[in-house]
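In structure tokens, the next block holds one chain alone, the form predicted alone.
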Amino acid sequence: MPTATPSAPSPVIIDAVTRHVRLDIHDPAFYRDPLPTYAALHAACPTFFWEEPGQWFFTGYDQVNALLRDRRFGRQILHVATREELGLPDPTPHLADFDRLEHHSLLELEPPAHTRLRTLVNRAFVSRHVEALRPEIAALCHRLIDGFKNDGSVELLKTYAEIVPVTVIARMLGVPLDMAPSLLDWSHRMVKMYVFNPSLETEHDANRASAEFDAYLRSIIAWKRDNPADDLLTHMITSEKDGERLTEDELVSTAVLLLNAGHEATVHQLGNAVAAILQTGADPAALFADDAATERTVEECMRYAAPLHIFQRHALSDIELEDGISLKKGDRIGLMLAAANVDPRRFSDPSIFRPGRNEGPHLSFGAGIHFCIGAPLARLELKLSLPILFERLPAMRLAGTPVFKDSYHFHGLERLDLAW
């Protein structure tokens, strides 16, 4: 019978011999602070079969890093097998709009389709183009802080952490800024699908959000065709590779992905970073003393308090892994990015927030062909929004215990109340 590992917290039950694990993602002791559970998994079985979702998961840094790059695995499976062959059910009609957006999503595609789409989009996210946004992002941060500085308190997510990234990505794409509330609403409803076993209500709502998002973007794209501008949507509409352009469905799906990914993870990362800095008692003056210190702090925040904890992949054929795990074609595996970031075999004292460490890169942006295309933009937003916030509000402190969402895949706060 499985028994609780002595060092493990109550949420996890580990059988180290069979490498089977029972863990309820909705247990507050887990989703509020996964690090103790990750420490128990690293100690007992870094690779394990998670019984609730029914698949193998990997927490070791080296293995996660390698599997992210392993071309025997992919985000898609139906490009190499049929539903009948894999025993998969037919698509459900109530998710038709959501599935249509996912079908052409850059995040879900494999080469050659992925290579073609990424090449057409990538130019907008190279460092020199992103760096040109620095004055605009800094001005936005100061303007938002001006709006609540004299209040003596603030809920940071709604007033700052959400607004910075959604404003920037909307500006890059050429979407009117007054649509930001709708963009946030559609995105929040759609990303609830990326958890284990979403409810039927969540599925219906995500599909409605997908349909609304799709219809809006098609209207904007139609307008952009007649009114081109210096923005990413126009770039995607007009760009060619080997004589090919993005189809209408590809344009919509790519815009949805960039809008969702362009702010969803950064919102969580910004909130998580502020909470981590304040909870650990780190000195902001030292953390953001200069550009080098700021960069180290941002990277440590992404390692220690990552927003995305799991990245799923499919086995594209029958595979035997070195550690005795047999996978059938179509099997899914879970790569635990945030757990890899606290692997004691890679990072010393991994559960300690230590911006001075120099122990190699984290995996919060992934690796391989699906490495986050928006990484330069996310890094710049954090390197500006964090130091500006702490510089403008030097007496800032937590006004209550940070409350994390019951949404394991995306580790982020419900709210972050601050006072000064």
Given for the second form:
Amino acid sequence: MPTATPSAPSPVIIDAVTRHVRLDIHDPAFYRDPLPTYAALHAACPTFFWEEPGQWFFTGYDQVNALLRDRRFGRQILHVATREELGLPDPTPHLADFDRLEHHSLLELEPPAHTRLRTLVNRAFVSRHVEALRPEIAALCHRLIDGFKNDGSVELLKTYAEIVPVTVIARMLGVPLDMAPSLLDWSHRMVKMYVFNPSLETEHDANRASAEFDAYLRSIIAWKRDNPADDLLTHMITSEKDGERLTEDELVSTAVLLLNAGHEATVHQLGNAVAAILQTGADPAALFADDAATERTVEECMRYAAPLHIFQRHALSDIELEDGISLKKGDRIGLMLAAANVDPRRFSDPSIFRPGRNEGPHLSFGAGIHFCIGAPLARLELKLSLPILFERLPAMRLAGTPVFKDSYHFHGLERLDLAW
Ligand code: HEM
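The form predicted in complex with protoporphyrin IX containing FE is what I need now, so please give it after the form predicted alone.
What follows is the entire complex, opening with the chain shown before.
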């Protein structure tokens, strides 16, 4: 008999016997703070069939970590099965431009195509280029804070959290900085597709954004071919292994992916981290006392206040999982990274923000072959932008309750009002 879970604010209904769960991702009690729901799921039923999307989901740290690395699952399925075989409808023409970008995206490929593309991108995206951005990122953070420090209050997302990542990734790729507003606009419109059942309007708009983004990047890539520079786009154009190079379509898709992935998650991570630190009353002077403390704080922010909560995988064949779950080829499973980060079997008092817990890595950057390629860049941005902000504004406090967006997959704030 399904019962409401004892933790009253939790919107989840769990039937622990059948492992069936009902949970509305648009319920504010869930998307504003998913941690109590995760605690209820960990206690009653860490692996469950979520009725609304109609598939199995995993929250256990060990399961999620293992499934991310399990080669019987893939982000893509159409390399091993036809649409007909899977009963999938034909691609719709109104998504043709969006689909073309996805078709060559690292995130949508599986080996051997993924291995080839990732090797070429890795050759261009090297840690020495990331590290070289350190002084520029620090200077950018200071400049932005100079712009609002004397006002006594600020909405941090629009003035800081959104600007740092897009400026850094545009600068790294070698895209003119005055394009940042367009890059943000295209990216916001495209990532709206990565939710359960996007609306037709979202699809049309994402397709228009894809076409505009694609056209712009083709023009800039053509320009870079004639005017090579020491930037990531040029390095990707010239990147080579065993005579292989990135094709024009691959260059465009990869640049779109880096620009989108390169700032959407980092914006939210930065906002979530500032809110978490201020809400938990942690002492910023101790959190950022030195490089080691800063590193521990950043990792704990990523564990506790992750921006990306869920990723999907397809079963590439019929699979029997250990816990009695039978999957058919093409079935999808959901891996709840942010829930795995608060698994009490892995982390002690997981709902408490406690830097330096020394209990192993979080899963916010994923694991396995799709592990985030931008992790070193995201970490560097956070390791600079957070301490600089708290050092420059030591009296900073929340001016109102931070409000999370109604978008469960991208757990981030609408706005973050601060005062000092
Ligand atoms: C806090 C910030 C970030 C978080 C939490 C994050 C998280 C993730 C996760 C979880 C994945 C794996 C998805 C899966 O396994 O299905 C991923 C992949 C990826 N990320 Fe990030 N990311 C962040 C920042 C960045 C940045 C700054 C860049 C680029 C500059 C970037 C580029 C990518 C790319 C290209 C992939 C695809 C890799 C592949 O499929 O081989 N990410 N990211």
